[in-house]
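Listed next as structure tokens is one chain, alone, in the form predicted on its own.
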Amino acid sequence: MISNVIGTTGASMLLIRPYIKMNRNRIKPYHIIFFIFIVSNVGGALTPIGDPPLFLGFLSGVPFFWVIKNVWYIWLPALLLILFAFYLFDLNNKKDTSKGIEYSGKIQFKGYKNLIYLAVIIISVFIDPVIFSWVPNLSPLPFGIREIIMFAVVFLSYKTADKEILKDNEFDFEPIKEVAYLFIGIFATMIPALQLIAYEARTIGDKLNAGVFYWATGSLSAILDNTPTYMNFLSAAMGKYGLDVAVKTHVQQFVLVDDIYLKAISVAAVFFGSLTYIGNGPNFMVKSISERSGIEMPSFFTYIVKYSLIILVPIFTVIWLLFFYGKG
């Protein structure tokens, strides 16, 4: 639920260390993997704040509350099925390895001032000239007022943070750096591929149904960045009706005409990001933090073969059969 308020990245970074510490007497790699499935991906599908592709859709003209109204009944069974799979895994791995570890039984919350910073970050999400005409456009600069506010808050938060809390949370910038380097590489190399996909999708758009959009968007979101993948397939879906994704009124019209394509693209872009470590930014950060905490995480391909293929693909297939098969 928190992923829908502060984003999957925010929720992952906020919760992963407490999650590891609370389970330190029995923590296993699968605990972290299911955390990635739920908190870092599927959980954040209810609001535009939850995941970047949904936010970009909002900026393009998709109404803010459209997501929760049209996706919750897809989100809920997917989440329950993943939780049930987690229960089955956990049922057979209840060995308590605690050796003299004692818990205080108390919950402590430190750093209350950061709640103010967090509130400013969430509010600043909406400070965009696309949403409010009074917000100045800083073009041709590659950033706007929103980004200036966010970076200022990040700087203040770090500089005024309690050093003891940072130490207790084992905070450092290495996981963020690793993800930044990885995704810069992905962004630099995926543009031609996505341009080709967008062209081909528009060319044969009349032959594409909701199921095709679901699997195509999902598959590419798992290995490329889900935000441009979402926008490319949204553009292709709108092309079926002669609409342009760059025109906000066209996007609003598209939602009213037939939203089955938008549902398929939105759900797939968020859900399928959990299939690989590179499917979504927080996945790799959670892996890095967990390894720094001494947890031996599976390799890239082991994660796919041992976990995501046998757990997520069957669940996502059920979702396809229930909500998108034969539609559009």
Given for the second form:
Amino acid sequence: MISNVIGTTGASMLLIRPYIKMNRNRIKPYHIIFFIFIVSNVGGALTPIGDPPLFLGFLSGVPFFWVIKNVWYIWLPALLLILFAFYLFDLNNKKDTSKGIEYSGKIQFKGYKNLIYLAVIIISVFIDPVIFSWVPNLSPLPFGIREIIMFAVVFLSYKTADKEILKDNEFDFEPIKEVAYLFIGIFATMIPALQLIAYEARTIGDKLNAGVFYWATGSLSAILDNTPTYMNFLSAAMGKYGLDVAVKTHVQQFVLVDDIYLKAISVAAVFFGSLTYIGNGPNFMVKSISERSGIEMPSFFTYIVKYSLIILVPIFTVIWLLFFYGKG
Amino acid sequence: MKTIEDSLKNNLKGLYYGNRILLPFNCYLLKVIIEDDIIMDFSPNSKSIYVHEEDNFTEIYFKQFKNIKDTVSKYETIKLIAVEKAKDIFNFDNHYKLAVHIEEEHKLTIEKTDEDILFIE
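Previous: the form predicted on its own; requested now: the form predicted in complex with its partner chain:
Starting with the chain above, the whole complex follows.
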């Protein structure tokens, strides 16, 4: 739920440490992997703040509450199935959790002032010339007012942070740097792949059904970035009705005409990001923080073979059969 | 031979130079975490680490890093699981979880990890 309010990245960073601490006497890699599945990805499918592709959909004209109204009944069974798989894994973890731990029964929250910063960040997400006409457009600069506010908040937050808390959290820029380097690489190399997707989507888009949109958006979101993948497939789906994704009223019209494609693209773009470490930004950050705590995380391919293919692919297949098979 | 317990009690500082740290005690090492590297191979062929012991200290070379100071930030720690020499290594109660903080002038502060530092054995 928190992923939908502060985004999957925010929720992951906020919750990973308490989650590891709560499970510290029995923690195994599967705990972290299910955290990535749920908090860093699938959980955030309900609002445009949850995951970037949904936000871009919102900027393009998809109503803010469309996602929660139309996706919750897909989100809920997916989440319950993943939680059930987690429960089965956890049943075999018989380690005694009570040994050597005395619980105070208190929940302590340090650094309240950061809630203000967090609120500013969330509000600033909407400060966009596309949403509010009074927001100045700084084009041709590669950033806008929103980015300036966000960087200012980041700077203030870091400068005024309690040094003891930073030390206890072992704060470091390395995880975000790691993700930044990785995604610079992904963005630089995915352009030809995206152009190919855009071309194919334009040429054969009208022959594709919702199931194909679901699997194609999903599988490509797992290895490329899910935001441009979402936009390309949204463009292709709209092309079936002669609508243009660049025109806001067309997007609003598309939502009203037939939203099965938008549902398929939206859930696939968010859900399938959990298939690989590179599927979504927070995946790698959670992995990095866990390793710094001494948890041996599986390698890139072990993650896919031992967890994604065995747990997620069957669940995503069930979702496809229930909601998208033979539709569109 | 210096013990971990004495070093902690007397708040003895360690040292670091480049990719080498010097711990003011002798010990068996079981696990070392630096950045996101979890090192458990202490064999002579290890690609990550080389451990050398003298009478009163232990020196560790982190082969994959040029300079510890550039690798570990002021808020981060190097974490060790170590056991006193001559103590039963198989008894988990003898495992010390230590956090090593990098400070100015080549000094290292060594402390038992407290509740707040995340460290999974």
